[in-house]
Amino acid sequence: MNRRKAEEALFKTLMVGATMFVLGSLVLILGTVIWRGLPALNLAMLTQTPKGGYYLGKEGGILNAIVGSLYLAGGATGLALAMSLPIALYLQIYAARSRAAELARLALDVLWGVPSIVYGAFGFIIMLWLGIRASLMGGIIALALLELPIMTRGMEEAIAMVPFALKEASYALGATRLETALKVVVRQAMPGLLTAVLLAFGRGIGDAASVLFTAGYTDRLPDSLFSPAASLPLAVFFQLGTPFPAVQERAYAAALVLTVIVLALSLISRRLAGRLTEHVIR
């Protein structure tokens, strides 16, 4: 009995440990990207974009990269989720236990692992073969094929955890696949599907690999799909590489605002899929 306590003390310790030990990081990170990115955050980095000698210290802004990261994540998103829906909907609806299902899973599986820069290289390829210079559709196709995988089993999983019973009430009433899918399965799965999304989206936005080779870098505004888009984890990147500290401190002023944009998204998205988790059936 003595040995069967101590063994539960002891993996109790360890996931508090381990629990408190994540908590600590992200506060860690969090108080480091504010302490020294809030002093050097202004409206005029919000509102403008980069002037003469902004990368030297001199005055501009980021709203650029603010503005061509919620392109390029948006645009990644919604095309991604056009064929993320009908793919999970496939793989749980028409062949949940095939083995074409299971080879699906598998490729998902390591699109998943698959690092984003050879999303971006192989952007790049296409987009060299294809005569396409690097632009914010460029970016945008990078982005959704690198959130292809984890939107698909994020809804996948969700998909997956709603009641067998619905989907059999609904077929004893005649429904046929497809209505039961997009009328009962959907809408019972809304939360999980919302919580997917936002995996994918956090993901895009926060990528620099990806778009490095696709999407390019500009101080201006994209005004089509075909021309140059700036982003902020590239705005990251390119100013912690200058030798000024009043550039690297907006470096961290750039991540700072990437960083409220995730958790607004978060916050937003959280409310919403509590509303609908209340028209849930468990």
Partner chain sequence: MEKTLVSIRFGQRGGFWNVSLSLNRGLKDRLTGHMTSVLTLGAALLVPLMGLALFLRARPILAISPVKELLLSTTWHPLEGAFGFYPFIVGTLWVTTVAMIIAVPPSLLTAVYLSEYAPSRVRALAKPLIDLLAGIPSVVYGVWGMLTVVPFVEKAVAPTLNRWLGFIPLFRADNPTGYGVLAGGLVLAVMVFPIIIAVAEEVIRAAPQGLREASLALGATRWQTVKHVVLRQTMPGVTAAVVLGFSRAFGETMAVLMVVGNVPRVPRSIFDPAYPLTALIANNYGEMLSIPSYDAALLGAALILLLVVLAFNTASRLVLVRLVRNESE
Second form
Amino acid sequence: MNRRKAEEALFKTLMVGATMFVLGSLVLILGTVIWRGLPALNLAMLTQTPKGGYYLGKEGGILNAIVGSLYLAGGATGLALAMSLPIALYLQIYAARSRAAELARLALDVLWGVPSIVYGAFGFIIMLWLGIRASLMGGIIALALLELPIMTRGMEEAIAMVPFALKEASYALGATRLETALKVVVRQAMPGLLTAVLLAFGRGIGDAASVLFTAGYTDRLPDSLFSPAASLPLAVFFQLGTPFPAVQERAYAAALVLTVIVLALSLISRRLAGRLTEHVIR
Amino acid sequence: MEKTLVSIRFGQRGGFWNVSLSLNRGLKDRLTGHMTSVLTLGAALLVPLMGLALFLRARPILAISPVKELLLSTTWHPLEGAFGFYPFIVGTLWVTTVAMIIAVPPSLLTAVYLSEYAPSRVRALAKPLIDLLAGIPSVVYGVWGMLTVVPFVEKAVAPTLNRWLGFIPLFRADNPTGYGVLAGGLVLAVMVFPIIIAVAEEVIRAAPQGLREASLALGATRWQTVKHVVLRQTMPGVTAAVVLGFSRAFGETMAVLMVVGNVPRVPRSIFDPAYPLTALIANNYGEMLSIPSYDAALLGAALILLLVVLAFNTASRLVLVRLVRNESE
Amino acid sequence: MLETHIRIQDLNVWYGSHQALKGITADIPARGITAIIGPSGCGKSTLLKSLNRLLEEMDEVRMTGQILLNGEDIYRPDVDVTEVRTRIGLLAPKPFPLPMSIYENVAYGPRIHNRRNGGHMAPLVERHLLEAGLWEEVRDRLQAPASRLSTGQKQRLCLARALAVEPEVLLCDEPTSALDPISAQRIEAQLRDLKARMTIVVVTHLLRQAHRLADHVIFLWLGELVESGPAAQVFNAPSDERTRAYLAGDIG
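In place of the form predicted on its own, output the structure of the form predicted in complex with the partner chain.
Below: every chain and molecule of the assembly, starting with the one above.
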């Protein structure tokens, strides 16, 4: 009798401890990034490109990485959106509950788990094949592929939440599947769709391994789709590796900016999901 | 109820019904169906396509030496055309194994706590925070690893374990820097926490309430119910969660690369540096095209990663899909 | 005067802001079958689950009042809830065999209570499977997973599992609602056999089942206790107008 009680108490303590350990690691990570990043952050850091080379030059900021990352993730998210929304609609409206849809879903889930360095390697092969060099375009292609499963599955889930009765009502009024999808389902699922887009954007802007091969790195702001582009994650990675504290400062600043962007996206999408549901029939 | 609401909505958005009722509508509908199905097929074929592309680019390496030698040789001299992946494969396995040993117990305890014990308020607070952990970019984990984990291993863990357990080769600290298998494992462990917790929590919570009540009604304590009934029932799903975490750790690149030391030697102790496959690719992509066969070797490494992760992911996804199907029956 | 086994005193239960039970006071006599009847949603299952404290496993439940088992309040803070549930067993509406073999399902209760039975678990398992009327059908495949049984067999396995803890009270929540008529009949027969030595409380919305089984009846209507007493009295000479209407099929 007492042993049962003791075992219960022991495991409950362990569980609470484990949960606190997990949450504590989040605090520790954020704390470290803020502690080193905040002192490095100032207006010049955010508004200047590095002077004298990102790896060596001690002057300048990380504007190249901020702009590059926004271009990369923005372009990739746009490209991924153009593929994801039709796929999600196909899976939920045209092929709902079919064997094919189930297989496609499995393929997307597996795709989700593919390491980002493999996306980078694959993107690199595509670039060789297309004959383009490490550039904004190359990075966008690799990141778009990386974002594709995240966005599609997110959108699909949002669309699946649309009550069947709503679709039925639209069909009953004589609307085709396309009309139902665009005028009823998309509108109804809008908060979830936006959340999926933001989630994918956040994943894209934070990913380093896939742009390493494909986007290159430069001190300058990209001036065309086919010029190399810097990115925040690589700004962290490259500049942390230098022996110069002044350059490392830029890495810490980039890490903080990146973290803030990702956290803000996460908060906004959470808020959005709550806000937009006002106009949604439940 | 819902239908009335809908018709009111349509009334307000009268534009919808002004769509001309031409034959075009059906045609448009069918065309969209075809287009979206082609896109979906393309997305579904992306994984095999990746495998094929990597295989074709990696094939020249097979002309140099047979697969067995590539996987088991410890000699890595790209300039002399010697590509032995063994140290890198073993490096990946070391780091991933250490990460899983560290990550699995706390992750499962947290998952059980959140699904079975935590009051709904605590769960509502903790789950978004854990999701946040999943959203942190891997370079940020790397920064944290370099600034916090590496010094912690160097100054605290290595001296302590070396003093008390140094007679066991696994815990001998010959490498004083802190950069090594343990640092990589710790960082990876924290990275896979949210994956294992999220999937396991969902699987455990989906166990039928009646099953819990059946055990509780017999006078079992909550923990007995969890241990003997809930976990036994959800074992396949919990295993799938752990496997998903494993494959994430297996393929993680940047964070590991930044803390693991990157010495192409088979590690003997958890404090030794290692050189995982992912780090190999990321560190050397620059010279890829300037040394003969080097690109084939590195893309071959990417192929190995893809195949391993594919096998584990597909297996665990199939388990999870089947679970969902059983529950909906 | 009948010996009272469970006394329910001024029991109120709220789910959030909805009050599911309103000031229930009733006695459940020792041995025999007490049927709790009433239309669905009237609080029958809530009342039943408050008797073995399974109610508190749900979110947002609040309750006041007392439940006395042999004169002792089972809700007193120093009472061990697992002890209460050991003494008061439950047969749920839908059979949930535990994810283990038939044998282990029956042995589960004694094992978690560390009753090794002097190392003789097998005779105990056999005895309770016999009591539940399942022994003949499963004696050759005790090690098979319980999930392979038919629904009716599963419910009898759940009965054997509950009996193996040797409770003094057995609560049955619509015990035949998931079963075919033949299986239902078998469960009812087992309950009639058991009532000589334990107190059985059956929640049912089937009036005919109540007629067949009940020695005592508690009639609930919208969370209130309307009438309780010996079955013959409640069925033949109900004192409340609502009971009369319900029995006649006019309401509920």
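Residue numbers count along the first chain shown, from 1. All values reported here derive from a predicted model rather than from experimental measurement. In this text, the rigid core denotes the largest set of C-alpha atoms whose superposition between the two forms falls within 1.5 Å.
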query: Yes/no, residue 67 Cα shift of 2 Å or more between the two forms with rigid core fixed; finding: no
query: Displaced residue check between the two forms: residue 226, CA, 2 Å or over, core reference; finding: no
query: Core fit, then residue 53 C-alpha moves 2 Å or more between the two forms; finding: yes
